[in-house]
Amino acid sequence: RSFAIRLPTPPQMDNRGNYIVSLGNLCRWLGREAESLGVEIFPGFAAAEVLYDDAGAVVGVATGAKGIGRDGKPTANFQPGVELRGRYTFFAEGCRGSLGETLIERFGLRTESDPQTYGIGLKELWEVEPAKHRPGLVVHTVGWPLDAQTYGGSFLYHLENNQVAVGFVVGLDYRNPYLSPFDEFQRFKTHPAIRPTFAGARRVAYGARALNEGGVQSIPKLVFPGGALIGCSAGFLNVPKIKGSHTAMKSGMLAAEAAWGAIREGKRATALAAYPVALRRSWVWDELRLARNVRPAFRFGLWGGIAYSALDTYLLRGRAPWTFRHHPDHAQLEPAQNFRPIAYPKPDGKVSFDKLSSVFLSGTNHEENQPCHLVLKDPAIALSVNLARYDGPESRYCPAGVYEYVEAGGSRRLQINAPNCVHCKTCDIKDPTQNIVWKTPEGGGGPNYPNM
């Protein structure tokens, strides 16, 4: 809380050598360069339905209609979505994919596997002082504020132009209902050995979403009759290193070249087998693979978790004979009973926000007249369980002050303000009875993320 301890760099966070840049600017110049290459992206238009074929075999995507009202009706606006086919298509949603979750759960591909499990990244851009920038900077820091019993850290990137990116991730596996990953992440900047790099800064951006952190033991079966999942879909994010791109970059690339070699063979639709056996031979698994027990060790908690970590890279070279498994995050979460609420300090609106302000500088925007995206199964459950058990958990887990209980008529209700998400997926993830199911919003809806 009120000092910090340098620890030695673990050799999965030494980042000599590597360059700190904007993700989104990337992915905007591969756009660019692969359009130069002939290649048509249709931004705007969200994959919302999954086409087979008689057989059972995917044979491409339709995209969501466009101009349904929120009474489900079509509007004076209405567009109806297009079909894109192909001999294969691949799922590159990121993680917990809406489509990528209904493949896994058609053809059973994770039935050889652990669960996946998950982490909530939250993230915000400031433009901080001349003075206090140092071009190329990293800072990883465990610890405060989350207790002993939560896995998670930080990150400080200073990138160029005096800016910094900051954040903060909490693992999903979480046990206590009153915990709010976004009110950690605040309290976190108040920290002595944080808050000088932003005294006198100006906030610009603000995010959060998901990000697997299951790995090797995670990774569903990869292909299916006319498909394949890749990259975050699949969950190649290597968690020691807290960086996933090379390896869906590589995912992308082997199953790209499995596919052209059934296309020379005359396939179509068939599975690509080629792709998982070029994986598994390829430098992404043996990378995640050596770093498998990082994550689960920190079941032991805090100092636990490190000093096996420790063990594992030092001594064991990650070639532990054993594997720690997985659980599902869902099932973690503990009656609120068990624990007392947790005091978080009001925002100071100088390195602290609240909610609703950060989600305005994520540039968040969605048609209000349209079907609500965030689907309650059974709506009594909000009351009767979540409310009920866990006080309500939705409205702090969620980052994005979408869910929160209302009085209405003398009692309460479970209002979902849909227009304020940011597509984190947190909630699909960690409602304790899976009550909540994400499902694709009105193609060009969301967050806006410059130089995120």
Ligand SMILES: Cc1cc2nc3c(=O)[nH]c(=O)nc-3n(C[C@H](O)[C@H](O)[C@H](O)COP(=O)(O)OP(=O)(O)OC[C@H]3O[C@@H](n4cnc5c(N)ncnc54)[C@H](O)[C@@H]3O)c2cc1C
Given for the second form:
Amino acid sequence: RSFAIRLPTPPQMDNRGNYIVSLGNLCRWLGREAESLGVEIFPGFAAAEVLYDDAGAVVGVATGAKGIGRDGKPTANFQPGVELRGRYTFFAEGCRGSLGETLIERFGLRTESDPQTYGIGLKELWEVEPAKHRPGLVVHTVGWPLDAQTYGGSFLYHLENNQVAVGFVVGLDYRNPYLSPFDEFQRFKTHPAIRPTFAGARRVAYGARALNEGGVQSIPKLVFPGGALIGCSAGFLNVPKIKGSHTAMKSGMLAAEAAWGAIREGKRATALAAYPVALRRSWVWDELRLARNVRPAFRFGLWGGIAYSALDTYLLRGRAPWTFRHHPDHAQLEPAQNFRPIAYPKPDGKVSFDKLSSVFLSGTNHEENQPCHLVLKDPAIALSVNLARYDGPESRYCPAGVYEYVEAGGSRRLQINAPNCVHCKTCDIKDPTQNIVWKTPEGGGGPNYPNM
Ligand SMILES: Cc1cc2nc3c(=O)[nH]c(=O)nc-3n(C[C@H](O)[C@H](O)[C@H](O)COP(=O)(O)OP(=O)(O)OC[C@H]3O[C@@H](n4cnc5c(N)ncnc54)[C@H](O)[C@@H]3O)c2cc1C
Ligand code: SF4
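Output the form predicted in complex with the named molecule next; the form predicted alone has already been displayed.
Then the entire complex follows, led off by the chain already shown.
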């Protein structure tokens, strides 16, 4: 709370020689490059459904219809979805992809791997005073304000143009239902070692997104008839590095090479066996295999995790003859009666803020008149389990204030403010009974992250 100790930089976090860029801007540039090569890109259309042939092989995706009203009926703006068919379809929806999860279930892709585990990453972009800007500086922290049993940490990246990206990751295997990742992040910025960077600065953007933390032991089977999982849909994030764009790109390249080989042989809708083979032979697999025990070691607490990570990195060099296993995050939440509510400080409006003003900065926009994309399998469970047993944890883990328990006629009910959703997928992951299902909203809706 009041001091900071500088630790030696672990090799995974050594960023010398790297560039700090906005991934959103990089993707926009890559998109233009791809289009100039003849690739067709359809922004504004979400893939809402997987298409299968009679033999059960994947043959493409269908985009969702536009112009369906809140009541589920077509409005005057109705446009039916379109089918996009291909000989092979790659799913690159990022962490906890909706279609990817249905494929994992349908084809039993996770029968030989651990459950995926996740963290929620919150991020803000700031314009700081020129005197405080040190282009290229990267700072990572662990510890405060999280308790020693909760995995997480922060990053500060000094980009160009006096911009600093600050972010905070909280492992979603946390146990205390009173924990609010958003408020931990806001509190983090008030630490005396961090606050000065943001004094007199202006916050310009906010976002949140889940990230995979399972590592190599949580990677499912990658292929099925007609398609493959690539990037964070499969779970290639290197957790100690908090980096996954390099592995995502490489996995896409290897899958593309496998598909090209199959197409040249005249195949269609087969399982691309060459892709997982190439991936296991690539640096992606080596990198993830060597890092596999670092994240799960934090089950021994902050200091146990740091001690094990040092041993694993410097002495064992990732070659320990054992692999720590994972458990699903939603099963880790404990009843509220085991904890006391956490009293988070009120936002000061200078370095710490509330959720609603933050959502405003995420540029989130959804067509208001559409069916709610956050579906409760059984609406009664919100009160009978989530509120009764866990004191409504979704109102705290959602970083956008989507879930609110409100008083109505002397009783409480769960109100879902779906238009605020920043598509982080945390509710789909952390809901204790997996009662919340995140469905693809109408295409084009969601956050808009310039320079993030
Ligand atoms: C806070 C945070 C900080 C990070 N920092 C770094 C870092 O410094 N360096 C690094 O390398 N990595 C970092 N990562 C990880 C990195 O962002 C991911 O590993 C990487 O973006 C994965 O790429 P991807 O293409 O697989 O998925 P994504 O980048 O998530 O892209 C998936 C895209 O598909 C879209 N989509 C999803 N579902 C559908 C659908 N059904 N239909 C149509 N479109 C859909 C999504 O909107 C998204 O645009 C960070 C992640 C987080 C959360
Ligand atoms: S509703 Fe779910 S996916 Fe949307 S912002 Fe909240 S936790 Fe994230």
